[in-house]
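Only one chain is included here, represented as structure tokens and corresponding to the form predicted alone.
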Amino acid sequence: MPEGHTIHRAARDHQKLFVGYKVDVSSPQGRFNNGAKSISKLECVAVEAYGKHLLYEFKNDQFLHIHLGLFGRIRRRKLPIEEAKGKVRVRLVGKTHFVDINGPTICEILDEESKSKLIDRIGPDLLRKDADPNKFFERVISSRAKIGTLLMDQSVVAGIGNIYRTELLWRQKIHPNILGKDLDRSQLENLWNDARALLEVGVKRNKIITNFKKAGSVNADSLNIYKKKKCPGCMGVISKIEISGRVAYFCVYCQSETS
């Protein structure tokens, strides 16, 4: 599943495409025609993300709400349009790119009620600049779920993915079973800055890269432990465990579960 900084980068270069301009959208697969017949050819004014949600809105303020989940596709080209590759559920044409995305788990229309609802359901997105710290530490402090799950909760922080998860808990040597409520304040700021700065650099970069030491070289890893089998701060062997169904790796020694 792309994580929170692809969804952010897709906004930003969208707004450059398509904001100010009257956007011809339409379906090539066919199951989102009458959504697409109610946008097409008016003005996109915004392109906005909120975590993992993408939201175009239209000069008849309704909104097309894409969640990519784990399977869809966003792909840009310039134009002139090619064929359809595969099962697009939705396209946009600017003035000179159009933008295909295949297979998302969400593809709807939205108006400004069903719109607040939505972001009123996400936790603080890290990558937004109106996005409230305090509101991730309390959820997390009061809980007594796993940090590893929290972590993964987009009603609790927005934007974070498994590799994140991974890469952050190693950074910040803290356990992926360590209950909420067992972190300390100090602990929350540091994942929270850390996951912040790092979400950055991919939205950036286009990459997630965590690994500063290596990332500047040619061909070079640009991630710590995640699917690794040796610790690079210990040598120690990488463990995995499975959190809310997708797999976490750790390091037993850089990340003690007791500490």
Second form
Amino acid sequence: MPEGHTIHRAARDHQKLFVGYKVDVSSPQGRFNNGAKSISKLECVAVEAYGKHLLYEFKNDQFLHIHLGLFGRIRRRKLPIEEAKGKVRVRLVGKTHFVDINGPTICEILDEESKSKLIDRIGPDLLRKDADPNKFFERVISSRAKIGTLLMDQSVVAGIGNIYRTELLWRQKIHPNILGKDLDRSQLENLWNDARALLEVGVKRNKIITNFKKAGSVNADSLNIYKKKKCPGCMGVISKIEISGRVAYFCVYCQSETS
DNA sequence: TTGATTGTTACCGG
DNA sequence: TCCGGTAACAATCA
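Alternate state requested, the form predicted together with the DNA (shown: the form predicted alone):
All chains and molecules follow, beginning with the one already shown.
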């Protein structure tokens, strides 16, 4: 379900719901990853997103760390509590609302030290003001890996997932198989700026939108080529390849393999 | 029942 | 050390 925009949107929303209040955190199925106990009635002092990781900070330097993985979902409802839908692994109960989290790959309680370690291994996050794009440029330019792989590597740049990868590379006319070291600085700056702009739209609209043609026109879809057959640019056939275990789409004509 | 899916990590081999 | 490939884990739906 999530790319970076989903997590940042949740962080902003949950900040309003939980910060300053005592929140009950429990795992209805008793399944925190590291076996830690629930957090009970501790004041929530911050909710932050780092890439696709969601961190709730409580008093006494306790952190609830959530990663939704491929299938995770977040449901937010007004109190009173309703019966859990599906397999709820984490439930947060605040003053006015409760939040159920289904299917995360990670749901664990961290201390300050392990939280710092986590943040250290996450690359610059497109949606954070403190992100340093130079770290992204340097990693890519010195790498022999494909740009299609690097964009999905969250230690290189945080927030991009499989759909944005395809759409970004198409918008910038870059073939996913081009190696990082073969790209130039301006291409990387364009990638960074476009990625950030697209993710910000995603946060605002709660939807991945990479095609901004007016509704009513022939190509009014919100995506350009992801899972599509025809390139809206040249009307050519869209190709598929697997890169880092996920399917990437590209246009042979618009995205040249030689940079 | 099978396959696909907006993700990540550990481990191994080259 | 870097890079690619594979398996494991998570949950739901068509």
